[in-house]
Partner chain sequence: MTGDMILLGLAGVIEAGAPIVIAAIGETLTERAGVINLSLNGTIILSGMVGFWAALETGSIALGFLAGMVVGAFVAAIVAFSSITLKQSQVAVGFVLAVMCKDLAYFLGNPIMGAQAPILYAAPVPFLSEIPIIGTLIFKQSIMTYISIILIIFAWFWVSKTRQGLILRGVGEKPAAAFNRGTNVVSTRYLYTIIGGALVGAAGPFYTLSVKAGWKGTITGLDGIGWIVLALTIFGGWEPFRVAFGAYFFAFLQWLGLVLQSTLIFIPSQVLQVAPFPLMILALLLVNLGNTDWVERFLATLPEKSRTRVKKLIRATRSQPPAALGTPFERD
Amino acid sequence: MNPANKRTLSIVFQLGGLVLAILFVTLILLLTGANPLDVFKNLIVGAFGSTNRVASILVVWVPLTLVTCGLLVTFTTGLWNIGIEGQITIGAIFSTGIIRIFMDTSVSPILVIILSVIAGIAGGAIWAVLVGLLKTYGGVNEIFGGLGLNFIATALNIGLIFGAWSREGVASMSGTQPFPEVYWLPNFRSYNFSWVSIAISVIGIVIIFLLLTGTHFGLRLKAVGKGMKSAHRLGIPPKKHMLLAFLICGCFAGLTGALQVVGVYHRLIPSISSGYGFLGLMVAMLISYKAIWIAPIAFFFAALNIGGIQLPIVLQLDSTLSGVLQGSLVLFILLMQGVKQRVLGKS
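Output structure of the single chain, in the form predicted on its own:
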């Protein structure tokens, strides 16, 4: 089969996966007695019905984009960095800690923000490298090691919010004391997202795209992901590159946590990771680990998240229905990719 026909067939299979996902969700809606057209309409209205809702999509798009950038590196190396949720949390903790240290000093607020973001990156990197060390030298599968460190990060976060960093005389799940506005990233007009965060996310996409497609280091990561024994025979040390992959992914996760602190919540909250790490896993799988698709697919998933908020308000349906659509979309597109590989393999 010539390359043009292969590309056409590939697009047909991807569209087939999308259609199957929509049909699957439609069937679920019909079984629950809901009108599928009303649901899909409200998803669109809930996401794009006003400028504030579009701004909310961008608030979700930033962390989702950054974690997906990091996850592409570990996926390329054949690693499942499930511990990314904990790495986001630790990044947020480190970032908050720096602001608390310098908040009542004469240090420039801009410098404090920069230091807090750097601290967040460092925190995420440290937590990710711990998973890598457990994997490479302890023989602990990265899934189990990551999940264990997720629990520790969550416990540490809750402990600080209700313990050492708690509001004086207040026991609240809303988080620590909000920072003064001088320690916030500048918002775009009156919306709750920062143009700085958007710029950082775009730069992150460019870095990962160039890293994975235009460098020898990216080729080495791919070689390790294809087979550690083969990579070792080619003179590529697998353990070193696996640790570096975790380090890079942890940097992006820690950056995500820091931006959540200084750009969105302006304090440390219990659910600071907001599940973006796990959602990023789905985005990375859906784009087949191709960095060029990070921005649009992350935007689509963010729109589903925001649009789903409309469902319980208007139709009395659970907002997690958008998550069902996201999960089924990934499932059926991956399924169709498997079918495509069998068809192309036989052609």
Given for the second form:
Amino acid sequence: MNPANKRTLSIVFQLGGLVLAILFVTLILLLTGANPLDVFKNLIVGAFGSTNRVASILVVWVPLTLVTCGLLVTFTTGLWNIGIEGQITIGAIFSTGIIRIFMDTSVSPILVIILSVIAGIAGGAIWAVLVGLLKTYGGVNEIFGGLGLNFIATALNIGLIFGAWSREGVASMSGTQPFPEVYWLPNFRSYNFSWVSIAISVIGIVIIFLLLTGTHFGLRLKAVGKGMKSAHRLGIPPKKHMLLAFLICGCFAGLTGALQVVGVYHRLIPSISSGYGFLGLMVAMLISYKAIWIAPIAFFFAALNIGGIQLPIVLQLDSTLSGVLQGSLVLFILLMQGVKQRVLGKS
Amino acid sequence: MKRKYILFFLSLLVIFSMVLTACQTEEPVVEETEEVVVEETEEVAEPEEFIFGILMVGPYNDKGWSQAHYEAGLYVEENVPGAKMIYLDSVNTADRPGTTAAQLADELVQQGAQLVIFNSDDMKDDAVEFTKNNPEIFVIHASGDSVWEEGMNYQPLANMVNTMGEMEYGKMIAGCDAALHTESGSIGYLGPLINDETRRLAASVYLGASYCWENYLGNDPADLSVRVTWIGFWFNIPGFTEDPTQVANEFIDSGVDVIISGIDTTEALVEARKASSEGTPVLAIPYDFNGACEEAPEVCLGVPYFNWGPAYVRHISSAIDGTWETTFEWLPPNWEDINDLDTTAVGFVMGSAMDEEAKVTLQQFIDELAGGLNLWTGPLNYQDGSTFLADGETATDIQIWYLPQLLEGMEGRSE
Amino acid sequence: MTGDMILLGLAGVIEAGAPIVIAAIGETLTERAGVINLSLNGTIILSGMVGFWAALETGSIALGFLAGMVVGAFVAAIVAFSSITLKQSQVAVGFVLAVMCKDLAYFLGNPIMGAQAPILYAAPVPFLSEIPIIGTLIFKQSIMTYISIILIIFAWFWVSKTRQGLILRGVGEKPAAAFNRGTNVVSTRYLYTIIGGALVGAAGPFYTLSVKAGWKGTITGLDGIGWIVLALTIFGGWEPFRVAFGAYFFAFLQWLGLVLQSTLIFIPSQVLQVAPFPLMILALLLVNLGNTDWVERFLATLPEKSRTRVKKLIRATRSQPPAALGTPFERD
Amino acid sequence: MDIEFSEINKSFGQVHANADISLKIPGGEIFGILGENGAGKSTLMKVLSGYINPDSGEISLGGEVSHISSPADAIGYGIGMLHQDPLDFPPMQVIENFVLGQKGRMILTYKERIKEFQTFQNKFGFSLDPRAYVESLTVGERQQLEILRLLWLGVRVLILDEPTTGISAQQKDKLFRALQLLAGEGKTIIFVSHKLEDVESLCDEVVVLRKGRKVGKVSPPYKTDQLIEMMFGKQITLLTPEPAVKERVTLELKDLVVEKYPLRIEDVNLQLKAGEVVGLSGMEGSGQDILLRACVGLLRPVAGQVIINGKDLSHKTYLEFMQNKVSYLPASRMEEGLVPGISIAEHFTLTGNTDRKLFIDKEQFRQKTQEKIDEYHVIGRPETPVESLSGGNQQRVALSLLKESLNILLLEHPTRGLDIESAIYMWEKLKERCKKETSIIFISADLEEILRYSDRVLVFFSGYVSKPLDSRHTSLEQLGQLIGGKGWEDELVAKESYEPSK
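To test you: the structure above is the form predicted on its own. What is the structure of the form predicted together with the partner chain?
Let's see the whole complex now, leading with the same chain.
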């Protein structure tokens, strides 16, 4: 079969996955007695109905994009960084810690914010490298190591919020005492996102795109991911590159956590990672690990998240439908990939 | 390489075009909502429609805290002409990652809400932020203290009202109820996380229980044990909080025969029901919602509940007719009839597991409270033995609201 | 604290650990056949909701459990189909299902929040429950708890004492060799993935109909259990008894945390809650260390005598995962 | 039971492993199948045992056409195979391995099984501990176990694929006695081997395969020379380039001991001179690859030293060897040589970034790749992903990837899959490197290639290594005999086989 045909077929199968996912969700909606057309319309209106909503999408888009950027590096290296949630959390903790240390000092707020973000990056990186070390030198599969460290990170987070960093007399789900406004990233107009975060995300995409498609280092990561032994024989140390991949992914995760703290919540909250790590894993799978698609697909997923808010308000349906839609999309596209390979023979 | 750059910028273009199309779709949507509005105003004709929105921290049908607010919203729709409720539930960062209550309040405003109710103490920061940013929108923050001038977190916000029922009375009644029924003299309090509010409620249970234990039953105070075990959250998260089921069972195992719940979920009732059916009689008192006993009436001693309806009706009406005033209110029950849903802020439904004699005694206690009995009267010590109230001294609202420790005589952590 | 209270507490630990035991044994069987079902977290929540619903509609607890098991088996079948037949990554599909089933459960389960389904009560075994200590500890539980204990013994017996169990181990260890001995590797893997999934699916209703009776959507308190089960399966080194020990140990630490809450003021309660996870990582580390390159290299530098001695030691501490875990089988 | 193969064909991708093989094996004999690696012996036997299904052709058993599509079917017909890589379960006990695959009651009571097992193994003079773990057994013991298992299943046809690799002399004797006993009982034994001596001393009849085809059938008395010629075929005579050996020693092996299951190689001493070519000859799995890997840090020696240019690198990693300009070209190209999923140009980018630049200059590497592609006559474009190249082209890419200036070059089967013209060209390229004082060690199954291009030869047989032989004074026959295990008498007696450290 010539490549062009193969390409079309491949697209046909992907569209098939998309159609199946929509059919599946429609079926579920019919089961619950909802009108699927109403639901889909409300999802779209809910996501794009106003500039405010688009702004909300961008609030979600920033962390999702950054996380996916990082995950692409580990996926390229053949690693399943399921520990990303914990890395985001530790990033947020480090970042909060720095602001708490300098909050009542005379150090310039801008400097504190920068320090805080750097600390966040370092925190995420440490947690990720821990997973990497467990994998490369301890023989502990990164999935299990990552899961364990996720739990530890969240426990640490909750422990701090309800313990050492709790508000005066009030430990609550709403998190630690919000920082004074000087320690916030400047908001874009009255919206809840900062142009700084957006800029960082765009830079993040550019870096990852260039790293993975244009640099020698990215190519080496790819080689390790595609064939660890062969890469080693060609003179690329796999362990070093795996650790570096974890390091980079951890930096992005930590950055995400830090930006959630200084840019969105202005404090540490219990669910600071907000499930973005897991959602990012799904985005990465959906885009078949191609950096070029991060921005639009992360935007699409973010739009679904925001669009879902309309469902309870307008249709008295639970917003978790968005998650079902996201999940079934990834699932059916994965399944169709398998069907394609069976039909076409392994490409 | 250049080609790849182009691809990249193309993808950026895609985003921006999506944003642009988003802005374009704004118009037809506005039209639609207008249409809806037109239809409805035709129907209701006379009173102008007033949409209020509620943000609920949990599911609207949780048979607990959030449902109490939801029912109050329905009550407002019934009693305020033209009032229409819209709501968003599960408003917390775990269930709605990436959103903040302030942002979701905006969402309600976009759907036409002119007044927004924040129903959780956890939304305090967002409620304040939203109130500041939207001076034209009325805000009710249930359980907050932001506009309490004497309070520790005062912020002058003209468009905000804080309202809270004086659940301390409900908990005292619950404590008394428990004391009247315990055979072993051991009462367990299933606490959520530790803060001012949860401490003062736990302390209220203790005050009510020990008063009834001594004055009605004439027992030795030393024989009464009120033990608090905190799970660390409003509900169970495996791996992070204590498991309330295990806490309830541990109470039962250690001889507790009445469990009072302070958390959002009903493990206390469920475990009491299980233990009773399995031969160990255990009774329980749930929390928050007046229908909470339904889950296990045979072991339910009653439930102290919030009745937000009257307060909401009052504030929403005042918003409609322009008499809105910022205020902090901490509302006691209507002592005439604490279960009069049209007037009371806090109530107590007696459960079907109560015996008749106890019902009479409990009513006597309620009457005493109505008559001015103040259990926050010295001598009372903090748990660490330091003096809270000297003999004859009564506590101020501030002292109660920001109770820093459990009281002497209670078991369990203060922080 | 009296002895009786400790005893009752431990009985509670056995009850609290029972659903985890059932799910972890299910996952152990699946992984023994060489398949990782990563969907547990979603499966348990979804099966819990569906089982609750079924029991609510029919009034039958048994049907509730059956429905949960069907859901678990179905989800596992998707994992099996996509990994065994379509040769997609088990991890990817399992992960997506873990996330998606959770949302699906919350979405579909919204209308039945806070409803009252029947509850499975404890049913003390006559006579046996009178035995001191053991009677209180084990024989005053619910029928599912008895089943969970029987399941441990049965799984151990099945895996190590029966012909089918031997084949199961063979398939997970070296599918090519098992195939060579006349085993249908594909159908065996399907079978155990589905059976394991059904057991995981039984854990859901076990929670919503008994241990944590009730369905409360996102605040039911089931989110996270599946990941814990997964961790315990590995902590238990794929041996039913060790897996069960891990489950009870986990429940025990939780109980210890709340019992000691007022006495151990200086230790935040979270510490005991998460203790199993660092322990799991440590266990994995110990188990795997002998297989790593740098240890091998280090060993090579030792004199021959001590080298064999250290090797022996490492071999003793090593608990072996099924060698073919997560890898597809293709006949040349 | 008579077995008749008719026109069996089986291809793996482009490799025609069995081409129209027709063969009759009479019942009750010990029947030998001889051939070098890749001759198609194992494939044919896997077809018979149901492990592989042929593309075409059929097998008749006792005159009737059989339907064997899985090992279960084969066992049903009474056919069992002892695979070259033992298909047993190392972490399980002997008795469990014995029982797995047997039919019978569901619940296993090992007591009786052990009793049965003991009586059964006594019959063959084996003495395995039924409770021992398989991973602690020697290769020979694992074989014994597998044979016992198959016989207990009641097989009438027993296939043994290279059973004498890695086992001790005593174990071999035991094995042969048992096989003769079985043949005496009327069982058919199919003995697959490349070892002339074994075949000669054991088999009633021998068939020789070469390159997937049947070459011929021989009956005793065997003539070794004839067998060797049938196995390796007539070789094309090639020109001998002048050796370019200098006196400087680039690689020195001192009393080197390496072990890798199932082999242990002891006390290798070698001094490789600059520009010298040493060929490692022997059947695959006789230990050449183990030694080669030890020379490049992929396998850590148990004892002894590896010295490169005077530097002791014994326990250093592969990458450190690489930094000392030692390069290695493995045989399994897609697993160990090239990275599947990335293009030829990307391979050159991976290996060619000497100046540590951050960004890839794609145009430059494309050009460089195109040059190399032209130079090495690779059929493919710079953008072609390597996995879609043919085997020969993959090998050319792998060769062209090697660094220009090297101290030592280690090659596994450098010309396998290449046509003769390319092979000659390849060796010209390699010899050019020799002139620049690069030393080469290579493994080849092609004896002609070994004799033609190496200055010295090491012959391997079951983990034994010969003294370096001067290739100019070694004949093809001599080499063939050594490879087949003849002429080793002194060494074989002196040494015990590999025993894993228990």
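We call the rigid core the largest set of C-alpha positions that still match within 1.5 Å between the two forms. Predicted model, so just to flag it, every value in this text is computed and none were measured. Positions refer to the first chain, counted from 1.
Core-superposed comparison between the two forms: the CA of L325 stays below a 2 Å shift. Taking the core as the fixed frame between the two forms, we note the C-alpha of L335 moving 2.4 angstrom.
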